[in-house]
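One chain is shown next in structure tokens, namely the form predicted alone.
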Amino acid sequence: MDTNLKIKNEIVALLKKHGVKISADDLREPPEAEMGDICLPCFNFAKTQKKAPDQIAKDLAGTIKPNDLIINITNIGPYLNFWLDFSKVAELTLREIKKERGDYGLNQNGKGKKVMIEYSQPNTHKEFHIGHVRNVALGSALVNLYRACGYKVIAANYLGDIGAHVAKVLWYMLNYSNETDAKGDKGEYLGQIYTQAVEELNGDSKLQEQVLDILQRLEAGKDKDLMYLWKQTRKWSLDAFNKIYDELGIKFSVDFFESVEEKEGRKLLPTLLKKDFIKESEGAIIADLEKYKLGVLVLLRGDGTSLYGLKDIPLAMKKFNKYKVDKSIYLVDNRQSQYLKQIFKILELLGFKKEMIHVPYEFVELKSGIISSRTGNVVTYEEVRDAAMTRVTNETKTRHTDWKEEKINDVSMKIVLAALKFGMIKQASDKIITFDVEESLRLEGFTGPYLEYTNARLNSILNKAEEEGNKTAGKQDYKTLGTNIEKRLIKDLLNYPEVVLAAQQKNDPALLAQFLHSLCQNFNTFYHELPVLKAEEKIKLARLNLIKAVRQVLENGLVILNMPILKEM
């Protein structure tokens, strides 16, 4: 049990003695410092006690006696406010962090439960652009949050390796290009010729019929030459994606493919057609969901080619039937919200009532507009990474003339990855991101490099203390941690486990990102306001241990967000 919960449970027990039954979840952190350290809103007791909330709070404040931990109890209007002895809070918190180390903040809320989180979902035969990074950054953080909360997590990728976009690329290669033209990055080459194919096909119905023929042959799977070209080019894309995943530190437990699920969907069609809401319409197979105000979803076109729904239905079933998960999470952009509501409703009507959750997010824009591989307005992940690397490498060389090239490149890459990942996670998922490379690389402000710079500063202080022979072990006087900024830092450390749990429960890694940024801001205020190595011996000992705890919590949070940990920069 973490320290924060222990403190709240003590308050719960104290109130119980006075006839007030609450849970730890009823206690809140006050919005203002003058309202104490923990508060209890008394609105919910008005009906049972037949008193006004402010009178209930006033009566309790006058009745409950403080103890060693709770040194004062007051009320402000309908709020009962508890003031804590922060020397004891500091002792409990810092000891727990020292004991738990990398496990501090973890909990067993999801113990015994299995969840599948599907994210990334790129289309083969297209480029991996900067917009994909938001999904990947959010998805990997979400996976780590669930694992931090005791869940067994299956991280799943669902790759679009068949469909109209693939047929267009194969059509272009068969008519205008061949594999010998694919020089350098073959995955990037496929993305480029996809854009060229779209331009060439625009408005030409005869050429579009050729693409349809390729798609039909591809889904039939009997044309050996076509299947060979598809498999070869598919591998180019998968190799390119895996290289990016390795660089971003992304690991999937399982890969699903549309080409496989398309076949499963066709096998399921006879069963689907037995349902009243699945019917033929003008040669197509549709799911009529009008009575549920969800419109119509086409599963199979009149030309016999399949759409996403025919693939997602069997895949949803497979997740539960084969992998025995308790919950299935889809991290998909919010433009697919209506579609996923349709899929979930179809599954429900089929009698497949399972916990399926859509975690939506907004897309990423450039200053020139929405990223779209259809229009060619694409900035690839590699382009952004390389541009950022050029700038960061030059700056790192200037700062560290004694570093070897290998170290410069390693540190620079970690700074770039921190900038990209944090830039995609820090905002609430319902906010559109207008990505700005220059802004994301700043060492000040709401950026990943700012967090990394703070961690490097923490290490620098502790390394210098060690070089000077300062001790961080021994009996401490926690009462020396009495300034407002020290109390703020301790409260941050105390609240960290709750932030992790809240971020998981709300499926919102931004909550953790924002907390870590605030923690860094508070530490840097502490650093500028108070001496550490030049402080009186007992104060120095306490502050060094506070710094060690801040570093531990910051690094724990960075691990969950799948961000690098830089010891120096």
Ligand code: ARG
The other form holds:
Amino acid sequence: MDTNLKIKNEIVALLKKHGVKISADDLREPPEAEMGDICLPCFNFAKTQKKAPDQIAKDLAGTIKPNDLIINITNIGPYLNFWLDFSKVAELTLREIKKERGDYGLNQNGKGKKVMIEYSQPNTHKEFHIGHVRNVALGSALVNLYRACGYKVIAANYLGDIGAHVAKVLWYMLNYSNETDAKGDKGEYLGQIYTQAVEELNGDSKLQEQVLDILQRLEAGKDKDLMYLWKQTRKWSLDAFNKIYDELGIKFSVDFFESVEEKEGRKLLPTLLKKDFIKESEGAIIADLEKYKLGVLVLLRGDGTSLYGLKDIPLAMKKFNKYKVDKSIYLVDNRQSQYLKQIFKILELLGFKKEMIHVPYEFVELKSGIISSRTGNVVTYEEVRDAAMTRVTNETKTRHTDWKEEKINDVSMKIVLAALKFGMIKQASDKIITFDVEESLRLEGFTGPYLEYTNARLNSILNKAEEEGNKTAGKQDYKTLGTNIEKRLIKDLLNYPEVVLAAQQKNDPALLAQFLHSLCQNFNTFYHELPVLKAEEKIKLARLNLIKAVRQVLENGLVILNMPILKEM
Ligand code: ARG
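Having seen the form predicted alone, could you now give me the structure of the form predicted together with the named molecule?
To see the whole picture, the full complex is given below, headed by that same chain.
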């Protein structure tokens, strides 16, 4: 059991002796240090005790006897405030971190449960743009958070490898270019073709008919030449995506494809049509969800080609039936909220009542406006990475004239990745991100590089301590960690496991990002205000151990956020 819970449970037990039943979750951290270390709002007992909350708090403060961990109990209005012996808290916390190391902060809440987290889901034949980076940064963090909480996680990708967008690209290639045009980066080439195709097609119904013909042939799958071109170009995209995933350190346990689910969807049609909410309408097949105020979802067009939703129905079922998951998470941008509500409703009406959750996030905007590969106003992942790399490599070179090129590149790339990932995770997912590359690279502020810089600093202090022959083991006097900023740091370390749990439960990795940032700020304040290596022996030993614990927790958090861990930069 983690230390924080142990401490809270002691308070729970203490209150129980006085006839007050609470759970550890009722206890809070007061907004200000002057208000104690833990507090209990007493509003909820007013009814059962038939007393005003202020009075309850006052009476309890007057009767409960302190013990050697909880050394003082007071009340401020309706709040009961507990003061802890901080040397004990420090001892318990630092000992636990030392023992648990990389496991500190993990829990077994999800033990025995299996979840599928579907994320990334790019469309082939289009570019992987900066908005996709937000999805993968959040998705990989979410996977790690669930794993940290004991869940078995299947990380799934769902690639949009068939549909109108693919038909457009193939149409353009067949009519205006040929595959030998594809020099250099083939994934990028396809993205450009897509933009050109959309431009060319704009408003021209004759040409659009040609595209429809291609889509129909593609779905029928019988035109050998066309299928060859589709497979070849599809592979270009998949290779390009895999390169990006490798670079970002992203791994999927399973890949689903729209082209596969499209066939499954068609097989399912006879069964679907038996339900009265699924019907033919002007040649199309629709799911009529008006009754549930969810409008209408077209599954098959009048021309026989299929739509997005037809594929999601069998896929949702497969996730539970074949992979035996208990819960299925869809990390998809919030413009698809209504659509996913429709899909979940259809499944429910089909008798498929399972835990399916849409975790939405807002899009990423650049100063030039919303990203859209349709208008060509696309900033690809590679473009952002390259721009950032140029800048960071120069800065790293200036800082370390003695470093070899390989090391400069390696460290710079890690800084860039930290900037991108953190920049995408730190913001609550319901906020639009206006991504600013320069801003994300700053060594100070709410940025990934600031966290990495702090980690490098922690390492350099500990290395220096070792070089100077300081011992970091030995009997410690935890009482020396008595200043407010040290207490703040210890509280942060103590709170870390709760933050991990909350971030998982709320499907919100930003909570962990924000926590790590404030841990770094608190550490830097501590280091600025208090001497470490120049402190007297006893204090030095305690502070070095505190620093070690901070490093451990920062590292553990960075691992969950799938961020690099830089020991020097
Ligand atoms: N490929 C789709 C897109 O780019 C996202 C897929 C989301 N997942 C799903 N099961 N529908 O819009």
